[in-house]
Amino acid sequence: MSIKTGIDEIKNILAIGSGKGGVGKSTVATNLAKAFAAQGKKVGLLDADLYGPCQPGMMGSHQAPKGNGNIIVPVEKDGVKFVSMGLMNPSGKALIIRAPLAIKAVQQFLTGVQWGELDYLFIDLPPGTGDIQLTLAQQAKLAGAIIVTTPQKVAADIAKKGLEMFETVNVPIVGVVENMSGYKCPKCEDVTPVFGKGGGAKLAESFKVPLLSQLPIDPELLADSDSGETTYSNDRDSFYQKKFMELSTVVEKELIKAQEQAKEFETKEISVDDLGLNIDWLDGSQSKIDARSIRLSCPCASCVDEVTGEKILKSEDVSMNIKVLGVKPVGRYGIAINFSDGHGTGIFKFEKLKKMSAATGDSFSV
């Protein structure tokens, strides 16, 4: 019997990201992972911050997961499956690695996993929008991202870029999270504004999406990540506790909605003729591209200036005969394309591929 890994059996992947780093990411995705769990989910937590991993002190477990030959088994909490460097990091020393090796761990934590079937796999994002990033975005097709900031100013504006990288790589915005709304005083529940208020909400106004909680500082939640034990269960009734269920209904409705307004640049087939590419869309529209008009358009590094903007590709360099060997999707936002002169660097975005189609009169609707 052959063992299943990788993500091919994952219903929705969720990113979880900040932009910058404090606002309490981990704490979010920690807890909204049990509170799916808790209500009979199949969930898995993936700790992409190699740098500074939380989830093992946050779900209570510094168990080392098991080995498969080169498969990893994750380790099990309150009915959450989860790897993170941190568990494989026993002594907690620095973890100094380059940017290339950190791809290929973060690689290996999604599909060299043994995740099974699950209906979310959340995946605990590292502060900015560099290479992890964007890695999982061209690796894994992302049902969505939930972006966190606090209320300040200066959160939500370093929380916005997070929010434009989802939106240039088409992975659809479930919402906007606002924690650290106030501090909820452990007897009587008041909530104080200590860091100001409305920056999530403006944020989430700015981009049109929802704002989908505000979460106030409670000590009981600190209290609980610090010892690892937020169980969610049935006869507990505590203040955080039905904030993230809540959340979770919330996360789940409008996922659904983000997803369909997502549709305008999902595809449903490709295919590849002598002439050039033939896609099929989700919305029902069908494009027709020539291989040649597409192979002017790419925008890697060795096509375009990536300074100045400027096309260093040249129309008589490229042979009218020219044709599309072969596609590779990558994320959901895009495709790499081989070419018959050798070229296969560039990555076409979706948006730009059906936009090409339009403005040539290729494009149509069955």
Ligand code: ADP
The other form holds:
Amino acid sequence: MSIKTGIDEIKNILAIGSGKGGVGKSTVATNLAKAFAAQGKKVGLLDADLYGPCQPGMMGSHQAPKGNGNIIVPVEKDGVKFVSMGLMNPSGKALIIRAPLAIKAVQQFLTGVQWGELDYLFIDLPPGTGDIQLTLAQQAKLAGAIIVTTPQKVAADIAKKGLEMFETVNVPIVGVVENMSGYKCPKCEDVTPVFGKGGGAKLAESFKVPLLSQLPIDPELLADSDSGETTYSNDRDSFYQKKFMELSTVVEKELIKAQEQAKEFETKEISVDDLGLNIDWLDGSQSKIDARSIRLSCPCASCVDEVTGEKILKSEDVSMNIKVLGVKPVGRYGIAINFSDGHGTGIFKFEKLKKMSAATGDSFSV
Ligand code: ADP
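In place of the form predicted alone, output the structure of the form predicted together with ligand ADP.
Everything in the complex follows now, all chains and molecules, and the chain you saw is the first one.
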């Protein structure tokens, strides 16, 4: 029997990202995974934070995954299959690898792990918006992304960049989790705001995405995370576990909504003719956009000044007879277009193409 690896049998891959480190992204990823597993879901957790992997500690398992040739068999703990760079590098020493190799390692985690059938795979991203995050966003067929921030303005301002990255690559944003939203009294459920208020809510509001949860600093969560003892069971009645069980319900609901919204800009078929582009959208509508309008709206650095946003390309520079010669998909969010004037460096987002055709009145429903 051949051993299947990769992500084909995973129903939903969710990335957990943040702008800054130390805001609780790994805590959210681990506890959300365990909360879903406690409800009987098949769950995986991929610690893609190559430079600061902390899942082995939080999951409470330092057992190295079994390898079989190029195949990695995930470790299973509390019903969660998990793989972490921390388990591949048991020396505990700092991992010094350059970005291209780090990207290769992440790709290996996607294609070479025997994940099997899963309802959810959570990916704990490294903080920030660099190459690893972008590779995952483009290659992991993400069903959605969750952004974790703390309430301080400085953290929320950086988290905004994470949201913008996912928006750019058309990954549905499930919502924002505000962590360390005050301090929870160890003896009762009183919460005192120690880091200010409202950073997560403002962030969610400005992107028109839901605020999924506000989790206070909870000494019990800290102690359990440090000892790897965040085991979810019916006979435990801890405050943080209740919060994560609630969060899992909200995530499930909001993921469906976010995917519905993202469908607005998903395509069924794109064809090219002498006039320009014809796009059949997943929602049943169709667009016809003429080649010259598209060429004139090219967003590449030689057509638009990257700093000022001012148009460099002039209308008189584009022939009335310009044609689209071909298109190439870019991730799930757009296409690169080759024009008859030899230009082909612009990436056209589906969202922009759909809005363009609506603006020119060349969009219709069938
Ligand atoms: P990140 O993944 O964003 O770097 P972590 O999840 O590793 O952050 O969290 C950083 C530290 O803060 C860890 O020691 C973690 O246990 C602790 N922590 C995170 N969230 C909370 C919380 N709500 N209450 C108490 N401790 C927390």
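Numbering follows the first chain given and starts at 1. These numbers come from a predicted model, not from an experiment.
Between rigid parts that reorient between the two forms, a hinge sits in the chain, and the option from K263, T129, Q152, E164 at that spot is K263.
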